[in-house]
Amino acid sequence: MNGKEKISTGIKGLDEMTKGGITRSSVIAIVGPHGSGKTLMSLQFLNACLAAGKSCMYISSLHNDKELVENGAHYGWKFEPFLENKLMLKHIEPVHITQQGVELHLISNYLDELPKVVSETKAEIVIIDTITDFLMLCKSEIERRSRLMGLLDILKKNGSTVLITAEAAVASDMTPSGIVEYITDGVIVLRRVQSQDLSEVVHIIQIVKLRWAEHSREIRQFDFTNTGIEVYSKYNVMLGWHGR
């Protein structure tokens, strides 16, 4: 991957720990815990893509269309415009709920329909929010491993740059079963973490791997604005201490 094409992520800081953003062609996970930023962070992420005139196609598993529309009005990103050429949303729900005289079932296809979904795309950038269900609905290890692999492939052959995020496992910097670390070439976990005097949280992020790029080993400090996201310069857990 060196020497390709970097994808600025339009937070500044994350920029300046990869050294210029995402490389081409990558595939990066976002790790975190619910409600670490995961969905915000790609949500920004696809408003640089769209601003620097690339395609893009953006799957959420968690909100609709509208949803999408909206959330990124309230950080002035218009989502709306790029809808007729630049970008596609698509909400795929994992599980649908069906009644069958007086039950109910659960029903599922999403394991078949996100790979024709990512299949039918050349968008040259694919944000998928999030992984988790689609690797939860999986029977086995190595169901788990095989297809996301081969749905990493399909992208990958595509030529698409693609950001998945990725639920952390509970007291665990990572996914439960550790296969999106392994698989992706990029991992950027965030996590919170209590202040010293145990009076707020406090956001942190770090660059676990980054293959075949250099890139920044620190762990900062970010916090959410009415602008997106924000990354401050190198944070000491121990002593509490962060700086712009």
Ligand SMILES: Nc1ncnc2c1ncn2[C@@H]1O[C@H](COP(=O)(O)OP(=O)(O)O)[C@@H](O)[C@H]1O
Second form
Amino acid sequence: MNGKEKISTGIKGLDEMTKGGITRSSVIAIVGPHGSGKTLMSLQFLNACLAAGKSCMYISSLHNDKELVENGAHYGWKFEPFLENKLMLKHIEPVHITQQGVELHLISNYLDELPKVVSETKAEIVIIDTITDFLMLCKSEIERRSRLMGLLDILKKNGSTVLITAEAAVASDMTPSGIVEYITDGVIVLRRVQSQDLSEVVHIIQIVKLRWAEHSREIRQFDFTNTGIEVYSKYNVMLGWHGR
Ligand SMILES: Nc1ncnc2c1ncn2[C@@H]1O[C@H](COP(=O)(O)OP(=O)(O)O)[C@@H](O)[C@H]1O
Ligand SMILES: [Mg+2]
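Mind pulling up the form predicted in complex with this ligand next to the form predicted on its own we just looked at?
What follows is the entire complex, opening with the chain shown before.
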């Protein structure tokens, strides 16, 4: 991937850690527990890509279009004007529940629907928040692996640059099966740790893998601000102190 264009993540500190951003046509995973900032980071990346004039598809299994537009606006990111041409928001619910009498039935064709949706896009940037539902619906490790490989193959053939988010297992910095980390080109881990004096929780970010590219091995502190995620400089990492 050497020599390929780097796409800014929209986060200055993360661009420093990745030596310029995400390599074009690579597949990067953001892994972390709930509330660690995966969705926010993916929306911040979306905003940066739109600002750079790229065509984007954002697939969400949790948030509908209205929520995404409203939440983006909260951080100063205006998605609405791009909906005309450069941005496609796609809310796909992985499972539908129907009720017959007292019986609940779970219906899902997500495992076929998601590959179909991505195969139809020509977007330069594809963001999937989150891939966890797709993996959970697979019945075995081998199915999980081949379905994910199939999905990413479609995106690679399209030449898209891909960002996927994945839930980490509780008290771990890995997804339950580890397949996401294994298959993707890069893995960015978001974690929460207790500050030294135990008075607060601090957020940390680390790049654990970035194939074919030079990257930082630092663990940096980050925070949520009114303009999105801010990754602090390595000189400012002091647990419990933001050093701004
Ligand atoms: N402006 C803000 N000020 C403080 N915290 C914020 C702000 N915006 C977001 N957060 C934090 O970000 C978290 C949401 O992150 P989110 O991206 O939804 O996480 P994930 O997708 O990993 O579950 C919230 O739980 C909240 O703690
Ligand atoms: Mg989320």
